[in-house]
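A single chain, nothing else alongside it, follows as structure tokens in the form predicted alone.
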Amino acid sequence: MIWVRRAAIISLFVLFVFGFGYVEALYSIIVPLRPAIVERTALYVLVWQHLVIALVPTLAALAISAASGCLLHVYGNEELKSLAISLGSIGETFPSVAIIALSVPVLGYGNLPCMLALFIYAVLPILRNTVTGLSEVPRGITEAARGMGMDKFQMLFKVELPLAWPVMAAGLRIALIINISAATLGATVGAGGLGIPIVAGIRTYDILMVIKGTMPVLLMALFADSMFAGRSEKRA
């Protein structure tokens, strides 16, 4: 069933992005007085820009958070681990739009403020889940690995990380899905992506323009969620 769901999401996504002209034509029949809007960038280009803005910070956050979490697990004490978990919890509740606004005076307008904000927003939940996942590995398993002669890093890569991955993946899942949605906020500070038609639609009271930007974001978020859901079903 998971493959059917993924195929359906991909099909809808491709049909909407590359067949938006038909959607627009149908909408013009329903709303004949809709004002004409000149579009400077094709929808598939906006999708590509959006993916770069959302995925690059998330992957960078995954690399840094995983490395930092592993170092905390190997060398850190319980106080540092608790601090990392607390910061991760705070990071999930801090508004991403506030981070974007605070980044503009430093980085100026464009993609960078949005990408920095998404990076910061993704680092904390992934770091929290990395530390939590590694800490929850059963002590009996780690003792058995130590009894086999493994050092700390052999235990980490061969035993602990594979067992902790489901918890780490949950943090990545949260960060990725939220970043796909939050990347639309970048249009307010001059970034590219699918936030552009959404903001344009709001300014001109054009529902179709809002739908044009919203539907691909929704389908990408659903597809990302289905990828992680598929892994969960395999483990079950």
The other form holds:
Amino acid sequence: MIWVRRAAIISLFVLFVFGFGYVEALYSIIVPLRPAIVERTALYVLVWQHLVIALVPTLAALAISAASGCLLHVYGNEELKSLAISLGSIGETFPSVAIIALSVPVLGYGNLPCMLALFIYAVLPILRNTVTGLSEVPRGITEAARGMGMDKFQMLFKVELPLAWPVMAAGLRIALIINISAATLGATVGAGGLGIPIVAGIRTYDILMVIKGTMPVLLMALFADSMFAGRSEKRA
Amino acid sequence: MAMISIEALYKSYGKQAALDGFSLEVEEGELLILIGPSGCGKSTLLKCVNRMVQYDSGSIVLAGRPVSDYKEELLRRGIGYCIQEVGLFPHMDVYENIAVVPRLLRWPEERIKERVDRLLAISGLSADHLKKYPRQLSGGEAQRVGVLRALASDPPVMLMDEPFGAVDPLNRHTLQAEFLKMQKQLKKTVVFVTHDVDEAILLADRIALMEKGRLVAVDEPAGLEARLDEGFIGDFLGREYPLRLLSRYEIKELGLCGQNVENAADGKDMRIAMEPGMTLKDLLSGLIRAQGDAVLLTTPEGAGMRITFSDIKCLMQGAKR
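Got the form predicted alone; any chance of the form predicted together with the partner chain too?
Below is the entire complex, every chain and molecule, led by the chain shown above.
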């Protein structure tokens, strides 16, 4: 089932990205007086830019927050852990637009402020879920692992991380999906990606331009979601 | 020489003393039951032996070497450890669960396979179980796997913390009987924590009774009978201890007192069929139920024996000797 869903999303995506020219031509016949759009970058280039802007910060966030979550679990005390958990919850409620706006004065216009904002946005929820997931491993299991003579790192890699992974993946899922859509906001601070046609379309009241940017974002987010859905369905 | 000797062990949590000068020697190949009310320090004591808990003072010597000399993890890999929660790893199948300690010890995979096969042969599990995951096992099966996992590296010493505590009574009895059979073959040095007096009576070579972090008494189950008048011993073991003690003795193993055998049944006494695993307690229960002076115990071979109360007394005395 999940494979059918994924295949459907991917084929829709490919059809849209490479077939959009025809839709545009058709639309121009119905609405002849479309505003002249300066943007001439091909759609697949925008898609590629978008993927880089959304994925690189999310994966970097995964690496950094998983590593720091593990360190916190092994060496940290309860207070530090609960601090990380509440920080994570606060971070999730913080609007990404605000982070993007705030990082412009530091990094200037372009891709960087956007990627930094998405990175910050993703770090906290993944960190929180890593810490939560690791501390939710049942006591009987960690007790048995310790009693059989595993050291801290053997416990972490052989027992705790595999068991905490579903919780961590839930954090990653949220961060990834939000970042794929939030990356469109980068266009307002000069970043590339699918935000460009959306912003341009809104400025010129051109619905087709907005759709051109939105549909691939939507399909990418759905695809990312289906990747995780497969996991959790298998486990249950 | 004692396998484990514990001397003047102290451990306190804040102002609360969990172990208050505890000393005990456990002989090689002995199944020692640690029993006492909740919070008497029995689990703490067990965890001091494999250093899951750091004791404040005193000493524990394991096979001639103080446990404080070992690196913690290496010490634990050499001691079987079994807990009430079992703590099987849900992401590993039964085989992998059993193989955990051998893999930590870097055994070659063939040796692990051989070992798992041997363990399986002495347990009540079949080879089909090896590919199952813990969530596919019943409570009793999970406990069996827990015990096998603790036995995996063939450690001379086993620490068991209420291993059958979470299983329903019927299954618990089966598990206890299986474990006892296994122990008779393997002859491990076992320290077994429980608060269940019947379990202690059934399994123990010796019972160590604890109260408030101290050793109150340590003796063979039959030996404790004589000390029931000493305050706490009687309070904890219960006045009906002598009756419970009868369940320790299987009729089959005793060899019945010969003088009362009568092949010809006289017809008046109530008949009881002899079953495998039947104990003196079952026999006494039958006698009480019969409300007569005797019952007729019939063996599968068709022989009949007339058993009176004095025969039970005689069997009991024979068993204790």
